[in-house]
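Take a look at this one chain, the form predicted on its own, written out in structure tokens.
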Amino acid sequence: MEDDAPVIYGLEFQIHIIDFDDENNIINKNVLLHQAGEIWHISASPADRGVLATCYNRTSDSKVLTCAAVWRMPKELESGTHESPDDSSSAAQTLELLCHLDNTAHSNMACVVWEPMGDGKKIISLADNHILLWDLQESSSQAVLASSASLEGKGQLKFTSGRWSPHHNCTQVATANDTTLRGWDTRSMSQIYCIENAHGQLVRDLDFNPNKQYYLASCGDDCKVKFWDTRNVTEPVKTLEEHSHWVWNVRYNHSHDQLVLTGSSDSRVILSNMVSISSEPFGHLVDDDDISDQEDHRSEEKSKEPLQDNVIATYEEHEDSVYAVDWSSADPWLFASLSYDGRLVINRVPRALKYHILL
């Protein structure tokens, strides 16, 4: 959320590009038209800041279909150095369509997930009960279906969300359907673990710990956030019950994995410090060569006791359900939240906690 990392979020038939000037606390906005339809999911390419994917509704033969496509924003908006135009005098610009993720056989795309560490050429879409792996070719102007897998069982099984793990050479994807979490190997498109009844009600979202390769967080309509070790899925390693309504989003901080954001339709955003299950349960570790004898004595005393998990802050700036929260990719202490009424709020991790983590 600095000059080189704009925030992207969708608003019905528009996409708003938000630049946050951290030094002056100024927000600049540019609007892109999304003429294909109403946006239900949006994800940005990790390899190309100008490319994004959307899931959107369109009507065909009196039926509403959820489709997916890959787009490129105008070149002048990619740099993040533009200023917000005068809304009254400038017309909204249009996205350039790169390719459709052809879903003629699958009518409802739930979400699109990019390979986190790749070159932006691999993408997964979840459609009904199918998980589809695509290769983007010809400068992303063509999407070729590389492989796929399907949920099998009784009833109308349907994916609700998914996340691509940054670990294991990016060969694992986690998905949610109803109350179940599943892990998939993208090389064989086979299931590698299954957590049935992970939540008491619908699972809304999930996220991988960026620093601990087997740890996964999930949230759902049972108002809970759960943390899992995928090597032993009989029960969660930790459960949070701080929200009073459905939890729509859970996000690990990209750099400091003890910091976890959640957003809920109780209109609150909660920042939690899950240090006991983080990659640094005893706090920030310092090399012996970098500290004096006196500092060494203090650090030994401090290291005897693991830091305690706690809620750092509860943010109540929203007046409606919070449907999205995410961390800045440019500043690990900055995060944004978006609510049903269209309000975007940008916050910082409390300064005291920031220095406690760093020092």
Second form
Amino acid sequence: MEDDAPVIYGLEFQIHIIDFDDENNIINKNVLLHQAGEIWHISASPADRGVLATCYNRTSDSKVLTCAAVWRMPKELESGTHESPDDSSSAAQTLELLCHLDNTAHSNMACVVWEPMGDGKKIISLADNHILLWDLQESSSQAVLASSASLEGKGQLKFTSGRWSPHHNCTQVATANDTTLRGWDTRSMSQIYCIENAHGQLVRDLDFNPNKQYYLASCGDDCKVKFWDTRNVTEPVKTLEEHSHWVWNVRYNHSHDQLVLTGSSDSRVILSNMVSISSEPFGHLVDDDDISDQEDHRSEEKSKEPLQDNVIATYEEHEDSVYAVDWSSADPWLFASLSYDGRLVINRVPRALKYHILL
Amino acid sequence: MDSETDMVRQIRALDSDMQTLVYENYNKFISATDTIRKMKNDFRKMEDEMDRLATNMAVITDFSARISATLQDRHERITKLAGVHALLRKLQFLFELPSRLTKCVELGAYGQAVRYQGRAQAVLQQYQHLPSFRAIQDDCQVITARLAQQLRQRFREGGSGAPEQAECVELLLALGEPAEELCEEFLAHARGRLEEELRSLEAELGPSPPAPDVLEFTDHGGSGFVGGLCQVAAAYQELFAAQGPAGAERLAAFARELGSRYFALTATISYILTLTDEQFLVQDQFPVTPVSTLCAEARETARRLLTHYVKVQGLVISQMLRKSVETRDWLSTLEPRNVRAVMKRVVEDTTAIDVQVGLLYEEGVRKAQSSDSSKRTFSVYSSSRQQGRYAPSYTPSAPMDTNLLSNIQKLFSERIDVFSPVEFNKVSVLTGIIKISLKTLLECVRLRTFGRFGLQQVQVDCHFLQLYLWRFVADEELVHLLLDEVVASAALRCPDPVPMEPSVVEVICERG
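Having seen the form predicted on its own, can you show the form predicted in complex with the partner chain?
Shown next: the complete complex, the earlier chain at its head.
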């Protein structure tokens, strides 16, 4: 939908669906109960707006298990109706459980990723040191384990996060365990590349560049954000060290990959302009359409030097650690950040930069 | 009637007031007239005395004129004789000069010799044409040449310390030796000495195990090299100040070259840079830009090194805390009886760092400590406890309220900047390290789930840390806030939050 951008985030045993109407700057909230347990990870299906997957904690006889399941939201909420805020009489509704990503064989699920641009049938979960590829059948009511891969090595290896690459026909997945980044091929479930010691300490998150095939970004507890070319993993292409504590999230903008968003436990959200490693390092070049003119418009060329990388803005509206940031899939200039105290802040890219990129 | 009596009374009162006023003023008028009369009398007397003074002065002037007239002659003659006497004394000095110079040279009193030489030089120059003077001058020159040679000898030997060298150079300059040569030689000597120092430092750093103790090394480096360099610079400035910009440039180039070599050696030691800062600042009045940019560079590097040091130390402690939180099973832990060993280690390590940094830096400024800071309990916790909200069963509203309280509290307290720039003093360094460590503890606690006793253990541990860490930081509120937040976060992560009694907590901590 063009008008609004629903945002979902998990709060203890509840899921709050926030509808943001950006024309009128109104926020509506709906609460869904997730009684299965405490939510630690959430991701929405790219195909069906009402389907989402969660990783949650379940406490049973003083042991904590992390499980994963696929849920469906009640119909009225997924279309993003603009309910008036006074209507608080609507009781919190429950999610409908579609299927469990059964993990009796493996212990703790760290995260769940959907196949991007797919039909919502394939899903990958990371559990301890295993990657599990699931097939969702019969309108997602059943999950069948299609294939899996394990990480061998000494010590207790544990995946911390993963991301499905939108390139290469969606056959590549990258994972982070401790300080290493690995890339996997989902068809053969074998490792393609491995970036050892990507960060000095734990890697918290990673993201793929939506426009450039081989580029990904990672962030970690060494307060740095590093950009990698997976064809040459010995050294990062670029390193950002703007944060003063652990960086929990890094996100590329879905259309303009020079905009990179990072959130950190130093309570800041930083929007950076990584022009030099983006798909348009020289800025917006003249389109072919414009050259059709007979006049000498071509003499007005843009400068041929690569533009400089810089920090566009630092957002300090949060009072506590920022644990999640993401871009809106409806409006490429809108992004949201969430902090420990439950504050959700929705921001826009500064207008000057937006016009600069567009024009 | 009443009002009438009232009025009468008032009138009487007013009357009496008026009378007293008049009496008082009357007295004043009387005294004024008296004073004026007295003044008139006194002035009359003074006038008389002034007249007498005038006549006396006239008499005195008269006498004085007569006396000077009589004594005029004598006066002139005496002046002339005095002048002649002085001249004769000077001539005698000149005649004796050669022998005196020789004696000085023999005795080694070079300074005196040079001084004599200086005094005589001008006169001899002037009267060169007179043969007797000529002879004297020649003698003196010979001796002076010999003196210069000896001075150079001493200078070249270089075994003498810097002040003696400086003296030699000073004397040589006074003798009119060409300054540039002296510059060069002086710098060459200094270089030789300082290079020796550098070599010894290099040797210490070299492959020989074990690596020397950082402090010893820095002391050695500091006193040896830096001290030497500063002495050289100071002496040079004094001696060759007159030489103008050329000399200054040479000194700057020299200092820079040796300095950069030295910095390369001691690249990992921040103390040196701060010391050099101080030393070089002393010479900052010298209007040469290379010195000040060197200063700025040194300061910048020092700052970066210090920041790095704080980060590294913070990381060490953070790792300890992290492991302690991540590896423990918080759900099934038993009722806490002691403070955990890792917390004691953290305090020990922090104290050790405090001592180490204290050796290098000064104390820094601390906010005034409250006398009962160690007895303070956790505010968010205690306020919510007082409200009796902690029902044994988990209800969604309870944590929201404490959350609200803590959020409101956070709005009004300053946001803690985990990594604000570190100043060059001990308190700031330690504050940085402690902030990093406590923030790590906070983040790790937020990622685990705690049982009731797990929460109580965290409570005990945090109280213990609070007892000992507050005295290291600039603002003890910071430690309180962070530790409060740790316990509050642990409480939020606990499905069965029953905090321990503060008295019990204190007993356990005191035992630990």
